[in-house]
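First, one chain by itself in structure tokens, the form predicted on its own.
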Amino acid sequence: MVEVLIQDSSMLKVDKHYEEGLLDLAIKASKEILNDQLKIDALIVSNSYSEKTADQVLLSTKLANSLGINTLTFRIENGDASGGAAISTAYYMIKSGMIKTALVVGVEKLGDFPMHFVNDIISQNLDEKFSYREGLIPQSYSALRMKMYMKKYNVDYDYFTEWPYLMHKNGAENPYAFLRFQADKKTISTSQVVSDPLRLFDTSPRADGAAAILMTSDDVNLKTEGKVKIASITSANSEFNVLELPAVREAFNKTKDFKPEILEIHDSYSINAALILEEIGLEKGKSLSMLDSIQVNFSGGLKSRGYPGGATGIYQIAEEYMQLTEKFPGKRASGERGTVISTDELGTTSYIINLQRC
């Protein structure tokens, strides 16, 4: 049976790259892991919002031409879960024997625009008839979630400060992080209210970024410094649920025998982090008080590393790959098995990607 490996990765610092366009960022990330001897059978671009932010389509073909590659090219768009979808696509193409190598590149530019414009773009993730056209934004849904959680589990706002506090502590050590600073709990709890009770530190900063993954079948021998096997990938989707994430639960339960020691989760909001952790086994209503018991988001997560839209899932995979091959330049986790949970803004679609050091 064909095994699928990750043999290399790269990423740019998440930031506001005013002087560079989408293609510039994608080329930079790609060139860090390409060489003249490597034949790429497929080039897959993970991107969500280029039509709105750059008036650009055909990104994968343009990237391939810029890199001098003549191969199968296409772009994956599945909102902020595009990264998980792109990795899944490459995985099944290699697993089937259709191809042997895939370059998967995540790229997004959101830092050039005022927040009201970005919010309008991101709100396209919501259903058209009852949410987007009515002017709702994901922050409103997350505030509702947070308020209902506080009532159900009888916790106050201070409970939620645990998540951004830890993320900024981790991200302060990550040279690729956008907001690379620590934040004390008082600063978090007194930050600007976005949508009561949701505060600024409960959200994630949208910015620019590009990351790349080199995936191959196990019979492709490259002189790379570390290899990681993709043990399994599962996915699921569901309707929006206020206090549950059925898509995460269903996808995770399909592969629950895999026991990860390291986690990278999609913490678009502090409440989402709590709900994800509880769907994968931590006690409901207490997950954010149990963070000392797990190795989660040593990158700083979306809160500190930053939130580059459709490139986010590729960053998560690159970070986990670097952790498992002991190359991550920030805070190091220990273990040989890791899981990445890639979701959209509100967790209605989910990809569980299990990785194991070779």
The other form holds:
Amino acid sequence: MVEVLIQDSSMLKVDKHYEEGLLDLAIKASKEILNDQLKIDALIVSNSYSEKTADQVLLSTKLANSLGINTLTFRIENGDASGGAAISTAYYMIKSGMIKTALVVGVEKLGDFPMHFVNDIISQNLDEKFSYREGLIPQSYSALRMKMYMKKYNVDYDYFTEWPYLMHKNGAENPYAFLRFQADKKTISTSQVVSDPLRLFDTSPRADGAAAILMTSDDVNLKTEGKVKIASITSANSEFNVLELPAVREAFNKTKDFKPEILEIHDSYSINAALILEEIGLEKGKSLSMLDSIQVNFSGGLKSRGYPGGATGIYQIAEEYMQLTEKFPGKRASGERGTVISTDELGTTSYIINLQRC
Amino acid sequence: MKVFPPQLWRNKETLYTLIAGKCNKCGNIVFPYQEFCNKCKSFNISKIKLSGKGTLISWTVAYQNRPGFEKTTPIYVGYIKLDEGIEIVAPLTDVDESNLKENSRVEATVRKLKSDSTNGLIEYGIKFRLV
Ligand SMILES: [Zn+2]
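Compare with the form predicted on its own: the form predicted in complex with its partner chain:
Below is the whole assembly, all chains and molecules, this chain first.
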């Protein structure tokens, strides 16, 4: 059976790259891992919002032409879970034996716009017939979740400060992070209220980014520094549920025996971090008080590394790959097995990608 | 022009009268209406008009908004259990915050959501108010 390897990765610092467009960023991330000897069989672009943010479609063809690659190209869009979906697609294609190499490029530009306009972009994740038309924003769904969680488990707002506090502490060491500063708990708990009780530090700073992953079958020998095997990928989806993430639980249950030592999770909101951790085994209502017991989001997660939309999952994979190959330039985790949990904004779809050092 | 009449017209039953789908096989209610039951996978669905009456389970007040909704910001948003048994997230209106309580009774009412420009198309939709 063909094994699927990650043989290289690259990423740009998540930032407001005002001088560069979507394609410029994608080229920058890609050229880091391309070389003359490498034949790319498929180019997959992970991007969620280009129609609204850059007035662009046909991204994968344009990127392939810019890189001088003439091959199978397409873009994968599944909201903020696009990264997990793109990696899954490349994985199954290589696993099938039909192709040997895939370049997966995540790219997004959310940094050009004022807040209310980005809210409109992100609100496309809500259903069109009612929720989007009614003017709702996803932050309100998260606020309702948070409030009902606080009531159910009898915790106050301070409980949630643990998450952004840890993320900013981790991200301060990550040179690729957007907000590279530590934040004390008082700053977090007195930050602007977005949708009561959800505060600014519970959300994710929207910015631009591009990251790339080189995936191959195990018979492709490249002179790269470090290989990681994709041990398995599972996925699931569910409708919005206030206090549970069935999509994460079901995808995780399909791969329970993997037992990862390092985690990268999609913490779009602090409450999502708690719910994800609880769906994969931490005690309900207590997960954010147990963060010392796990190695999670050493990148700084969406809070500190930042939130580059549909490129986020590719960043997560690149970060885990660098951790497992001992190349990550920030805070180092220890272990040989890592898991990436790539979800959409509200956790209705999930891709669980298990990585193992070769 | 940012508001296109067909987009509003085709959603009129959802946005003005809370029309949902009820599965004739398993009783599952889906809102907004669709011609398929996502529980038992039946195509045997009837249109029903939700009563618009329900109970407020929780609420939040949003200080951020989207283009076109500036005038109604901050936006109160309720998590509402309708009497038909389904739970929805929807805007609240006519709110006096001191009167908002868990388990308050609420009812649907049609309100202006936004307008395209000062003399453009107006979008209407359902909001909920305390009874
Ligand atoms: Zn049914």
